[in-house]
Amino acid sequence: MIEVRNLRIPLESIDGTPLGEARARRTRALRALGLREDAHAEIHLLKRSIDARKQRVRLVESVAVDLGDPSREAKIIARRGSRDVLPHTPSVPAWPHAPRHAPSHRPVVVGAGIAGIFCALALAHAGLEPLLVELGPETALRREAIERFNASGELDEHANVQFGLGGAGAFTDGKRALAEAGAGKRILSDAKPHIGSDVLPGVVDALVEDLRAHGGELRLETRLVDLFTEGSGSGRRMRAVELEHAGLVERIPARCVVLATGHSSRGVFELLERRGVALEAKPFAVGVRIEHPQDDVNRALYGHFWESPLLGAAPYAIARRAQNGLRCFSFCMCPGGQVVAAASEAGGVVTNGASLAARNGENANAALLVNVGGPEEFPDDPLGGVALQRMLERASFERGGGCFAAPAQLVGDFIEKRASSGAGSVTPSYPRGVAWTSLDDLLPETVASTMREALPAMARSLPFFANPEAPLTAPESRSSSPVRLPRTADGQSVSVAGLYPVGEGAGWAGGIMSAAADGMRAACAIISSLDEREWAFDNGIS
C-alpha cells in the first residue's frame, strides 16, 4: 500500500456530507499519485484533523491507498515518492510476549484507572495473572454515586469522579484496544480523539472482561493499607502489600507492585512518605473553569462553516504569558460539555470538565490555569502541593455555603475586581449550583493577577473570551498531580526495586492515552525483568 499524507481538502469543495468528504478524499489521494479518478483503488483513512486558521477551514487527512498490485505501487512510490508519498505497512498491534520464567508471586497493580487497567491487561496477556485492586466500586455503582452526589450533595469518598473503576478519566474526558472495546473507530484516525464520558465507562467494563478472560483478577472496593520491603538503603526491594476489603486485612507477597493510583490518591502519597519511598513536589496548575456558548466558539473558529455537520463542536487551545513571567493557558477543553463536580474529600469543592460523545451541550468549557508548586516552592515538603490544593478546595467549600456549591464570578466582574451577584447570558453548568462571589481572595494572588492580565489578550485571538458574562467557576485544582515519584530508566522507584510508579498520579502522564501507554510501559519492564536471575531469586535459589 501507499501512504499519502497531508491531503488538504477545502470545506467548500465538499457537498457537506460524509459521502462527499469520502469522494473528495479519494479524488485528492489519486491526484497526488498521478492516477485517474476511475482507477481501481481502496482508500483507507489514517488520520483526520481540521485546519481553521485565518477563517479558511480545511480538512487535513492522511490515507492508505491499496491498488491491489504491490509492484505497481512500488513503481508509483519510486516515481512520486516524497515525505508525503511513501510505502505504508499496516501496523499489527501486539501485547507483550510472555517472559521466559514466571515469578513465584503474581504482580499486583494498585489502581484501576486507565494506566492500571492497561498495565494489568498487558501482564495478563503475557500469562502473569496479575491482581488489579481498586479503592472504588464498579462503573454502574460509581455512576449511581456520582448522580446521587450531583442531586443531593451526598459524597461517597470512595465512589466519585476521581475514584472507582476507570479512574478520573472515565467520567471526565492503546487507541486500538479502546476502539475494539467500544470507543468507536474514529479515535483511530481523529487527530484529537474523543471517546465521551458517557461511552468510556462501558469501554472500561469491556477491558476488564478481557483482563479476566486472560487470567487477571480484579478486586474492587479494596484499599492499599501498607507496603512491605526488605533490605536497606539502595538495596530495598518490594516484599509484600497489605490490602483491606470489607474490614478484612490481607498481606499478599509481591515482588512487583505497580502504583497507578491517580493524581487524587492523597492517602497513598502519605503512605509512601511514611515508608520512605522517594517523592518530590511537582509543578502543577490551578485556576477555574470558564464557559462560553458553544455556538460562539464555533462561529469564531469556523466562520460561515460553523454549522457544517462535518466539523462538529469546535475545540480550542490558547495560552498567554503575563508580565510576571507566568503563563495562563487553557486545558482539558470540553466542546459541548459541562463543568463537573469532582470532589473526592468531605469539605472540599473541586471542578473538572467533561463532554458526552455527541458533544451537543449548549456550553463549551475549559480549565483556565496558571502553574504553581514544584520543588522551588516546596523544597522541603514533597506534599506541599497537596496542602495547597486542600486549602483552596476547603476555602471554596466554605464560600459555596457548605453544600458543594462552587464559587463563581463573571469575567467582566473578575477583570474589574468586583463581586458578581448573579448569572448573565451564559448559565453555569456545574451541577451542584454556584455561589456568586469574588474569586480574588480564593485564588492565589499570582494566579488571579495572571488570569486577569491574560483574559483580554486571549480575546484578541478568540473574540468570545471578551464576553463579560462568561462564568468562571472555581476551583480547578486537580489538573495534574502535585507529586512526582522519581523512577529509574526501567520504570522502578529510585528507592525501592520492584515498585513501579505509573500514570498521572506518579507524575508521569497527562491524559488517557499517555496514561495507558505508561501502564503498558511498566508491564513491559516487569516482563523484561523476569530473567534467569530474577527467577532464581524469587524461588530462593542462591
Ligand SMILES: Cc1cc2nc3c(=O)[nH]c(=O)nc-3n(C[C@H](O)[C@H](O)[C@H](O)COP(=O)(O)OP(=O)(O)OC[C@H]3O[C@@H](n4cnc5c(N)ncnc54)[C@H](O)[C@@H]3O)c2cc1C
Contents of the next structure:
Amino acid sequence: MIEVRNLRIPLESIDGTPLGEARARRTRALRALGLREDAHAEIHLLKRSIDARKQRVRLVESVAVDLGDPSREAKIIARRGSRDVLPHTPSVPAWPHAPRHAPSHRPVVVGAGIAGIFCALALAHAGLEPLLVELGPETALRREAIERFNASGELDEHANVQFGLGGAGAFTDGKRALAEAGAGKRILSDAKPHIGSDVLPGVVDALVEDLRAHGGELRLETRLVDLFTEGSGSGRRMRAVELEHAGLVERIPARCVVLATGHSSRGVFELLERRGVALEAKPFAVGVRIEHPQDDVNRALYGHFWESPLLGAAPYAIARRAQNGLRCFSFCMCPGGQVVAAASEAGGVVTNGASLAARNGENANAALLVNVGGPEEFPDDPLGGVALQRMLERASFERGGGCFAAPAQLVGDFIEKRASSGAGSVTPSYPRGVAWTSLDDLLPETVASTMREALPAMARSLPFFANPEAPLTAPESRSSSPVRLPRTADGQSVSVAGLYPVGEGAGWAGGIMSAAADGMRAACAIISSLDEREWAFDNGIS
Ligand SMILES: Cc1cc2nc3c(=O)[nH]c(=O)nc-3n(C[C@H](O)[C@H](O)[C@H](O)COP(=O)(O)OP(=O)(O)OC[C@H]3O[C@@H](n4cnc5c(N)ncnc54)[C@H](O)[C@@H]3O)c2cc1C
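For comparison with the form predicted on its own, please write out the form predicted together with this ligand.
All chains and molecules follow, beginning with the one already shown.
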C-alpha cells in the first residue's frame, strides 16, 4: 500500500456530506499519485484533522492507497516518493512476549484505571496471570453512585468520578485495543480522538473481559491498605501487600507490585510516605472551569462553515503569559461538554470536564489553569501540594454551602473584582449547582492575578473570551498529580525494588494516552526483568 500524507481538502470543495468528503479524499489521493480518477484503488483513512487557521477551513488527511498490486505500488513510490508519498505497512498491535519462566509470585497491579488495566492486560497476554485490584465497584454501580451524587450530594468515597473500575477518565493509548473493545473506529484516524464518557464504561468492560480471558484476575471493591518490604538501603525490595475487602484484610506475598492508583488516591500517598518510599512534590496546576456557548466557539473557529456537519463541535487550546512570568493555559477542553462534579473526598468540591460521544451539549468548557507547587514551593514536604489542593477544595465546599455546590463568578465581575450575584446568559452546567461569589479570596493570589491578566489577552485571539457573562466555576484542582515517585531507568521505585509506580498518580503521565502507555511500559520492564533473572540463574549468578 502507499501512504499519502497531508492531503489538504478545502471545505468549500466538499458538498457537506461524508460521502462528498470521501469523494474529495479519493480524488486528491489519486491525483497525488498521478493516477486517473477511475483507477482501481481502495482508499483507507489513516488520520484526519481540521485546519481552521487564517479564516480558511481545510481538512488535512492522510490515507493508505491499496492498488492491489505491490509491484505497481513500488514503481509509483519510486517515481513519486517524497515525505508525503511513502510505503505503508499496516501496524499490527503486539502484546509483549511471555518471559522464559514464570515468576515465584504472580504480579499484583493496584488500581484499575487506564494505566493499571493496560499493564495487567499486557502481563496477562504474556501469561503471567496478574491480580488486578480496584478500590471501587464495577462500571454500572459506579455510574449509579455518580448519578446519586449529582442528584443528592451523597458522596461515595470509593465510587465517584475519580474512583472505580476504569479510573478517573478513561479512554487511552493502545487506541487500537480501545477500538476493538467498542470505542469506534474513528478514534484510530482522528488527530484528537474522542470516545465519550457515555461510551467508555462499555469499552472498559470489554477490556476486563479480555483480561479474564487471558488468565488475569480482577478483584473489585478491594483496597491496598499496606505494603511490606524486606532488606534495607539499596537492597530493599517488595515482599507483600495487604488488601482489604468487605472489612477483611488479607496479606498476599508479592515480589512485583505495580502501583497505578491515580493522582487522587491521597491515602496511598500517605501510606507510601509512612513506609519510607521515595516521594517528591511535583509542579501541578489549579484554577477554574470556564464555559462559553459552543455556537460562539464554532463561529470563531470555523467562520461561515460553523454549522457544517463535517466539522462537529470545535475544540480550542490557548495560553498567555502574564507579567509575573506565569502562564495561564486552557486544559482538557470539552467541546459540547459539561462541567463535572469530580469530588472524591468528603467536604471538598472538585470540578472537571467531560463530553458525551455526540459532543452536543450547549456549552463548551475548558479548565483555565496556572502552575503551582513543586519542589521549590515544598522542598521539605512531598505532600505539600496535596495539602494545597485539599485547602482549596474545602474552602470551596464551605463557600458552596456544604452541599457540593461549587463557587462561581462571571468573567466580567472577576475582571472588575466584584462578587457575582447570579447567572448571565450562559448557564453553568456543573450538576450540583453553583454559589455566586468572588473567587479572589478562594484561589491562590498568583493564580487569580495571572488569570485576570490573561483573560483579556486571550480574547484578542478567541473573541468569545471577551464574553463578560461566561461563568468561571471553581476549583479545578486535580488536573495532574501534585506528587512524583522517583523511578529507576526501568521504572522501579528508587527506594524499593519490585515496586513499579505508574500512570498519572506516579507523576509520570499526564492524561489517558500517556497513562496507558506508562502501564504497558511497566509490563514490558517486568517481563524483561524476569528474562534477565532467569539468565542470571542459568549462569549461576544469584
Ligand atoms: C472527568 C475527567 C475527565 C478527563 N478527561 C480527560 C481527557 O479528555 N483526556 C485525557 O487525556 N485525560 C482526561 N482525564 C485525565 C485522565 O482520566 C487521567 O489522566 C487518567 O485516568 C490517569 O489514569 P491512571 O490509570 O494513571 O489513574 P486513574 O484513572 O486515576 O486510576 C486509578 C485507579 O486506582 C484506584 N485506586 C485508588 N486507590 C486505590 C487503592 N488504595 N487500592 C486499590 N485501588 C485504588 C482508583 O479507584 C482508580 O480506579 C480526565 C479526568 C477526569 C476526572
